[in-house]
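The form predicted on its own is given below as one chain in structure tokens.
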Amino acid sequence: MIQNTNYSSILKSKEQGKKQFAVLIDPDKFKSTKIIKLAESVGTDFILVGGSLISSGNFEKCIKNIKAITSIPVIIFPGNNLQVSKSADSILLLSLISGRNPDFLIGQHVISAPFLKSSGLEIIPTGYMLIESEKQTAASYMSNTIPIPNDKYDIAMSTAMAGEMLGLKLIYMDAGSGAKKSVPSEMINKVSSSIKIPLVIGGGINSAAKATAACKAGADIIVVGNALEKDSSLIRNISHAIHKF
């Protein structure tokens, strides 16, 4: 029997051709539960919590506050080994396969492994790929890595294929928080047609049209974060566009 987990839900949706929508919450910027209630009202599938740098110390509090008001699964999107909490449902165990910094390929994972092993969290091994977006993002700066150029589709494809062959369960392509450009549709299509595991796309998606384009290109999950901080009404439009698939 297949255990009912967030990952099994992702696989089931992919098999059925359904697209999923995730809202990314930065604990440093989480000041109201309004965005969570709105996310629930529009059928958001997952809430991701994390950031490249969290300075407020609100990580655990943020997750508990979200869990107290919604049944939407909460998944940790960690920026480092300190961003872990037993209060969440799952964690994307990110391996930064687009870079060559061993600390973010395996080093941070070694430090957090004993806690994660005993935490009870559903652990989802994820190949994390930073894609160039015409500006340096917090993720590229903090990880000290160079993103994949946004016109090098073959490099992105080969990187994702390697991640799948290594046994990773998700591929997450990210243009970064506040990106000027989202991941190109041509790159999404090249990667999605070359792997069988689910593909997550985030960064720079600030309209329903961009979300739709990513879905058409082959994305299975769309993640929106920074754009919602500027205009929370985008949640409804983007969620509707994604779930039409």
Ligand code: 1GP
Contents of the next structure:
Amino acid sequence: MIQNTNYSSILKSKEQGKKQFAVLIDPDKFKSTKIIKLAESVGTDFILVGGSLISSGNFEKCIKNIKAITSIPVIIFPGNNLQVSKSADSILLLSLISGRNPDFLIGQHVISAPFLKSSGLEIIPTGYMLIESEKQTAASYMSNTIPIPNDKYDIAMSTAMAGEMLGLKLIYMDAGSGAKKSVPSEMINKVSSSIKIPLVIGGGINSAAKATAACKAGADIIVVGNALEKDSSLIRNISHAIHKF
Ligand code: 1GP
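Next, report the structure of the form predicted together with the ligand; the form predicted on its own has already been given.
The complete assembly is shown below, putting the previous chain first.
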């Protein structure tokens, strides 16, 4: 039986050449449900929840509040093994394949596995790749890993290919939240041509033009967080640009 999962919807969209839009919510900065209502009104495909470091202890409450007011699927984008909740729909089980820190390649997963197994969450195994932006990002600092240099396309391609061959179901290339320089189009293009699994792009996408460029280069899902925290009105144009692509 083919189950109707968030991953199957991602695959179906990719097959149909449709791009998807995900809004990233940082629980530490989640003060009002306005952004969720806006996200719903513009046809957002997914809400991601997570952060490199959550200091407010607001994770579970944030997911419950979001689930209470929207039917948009909520997917955990965990910064560490404390960011798990049965209230979400799915989790990106991130293996940080751009780095060489065993804790983020497998260690955190071992700790979370028994909980995840019994949680009922849809598990989406994801190859997570940090790409260099202009300054060090929280994700790179907190994971104690060096991002892939943003002009080393061959390293990015080989890393994504290895992730796919290891059986991961998604590749997520991230320049880091609020990155000044988002993942270069040429790198997106080269990586997307090297793999068959869907490609997620995030980090520093703060305009419809940047979202369009990433789609054009081969991204299947665009994630936007920081820019919407600063100006939530951007959401309409960004969503429109992605969906009309
Ligand atoms: C960060 O990819 C996400 O991990 C989203 O980045 O917050 O810069 O949109 P922004």
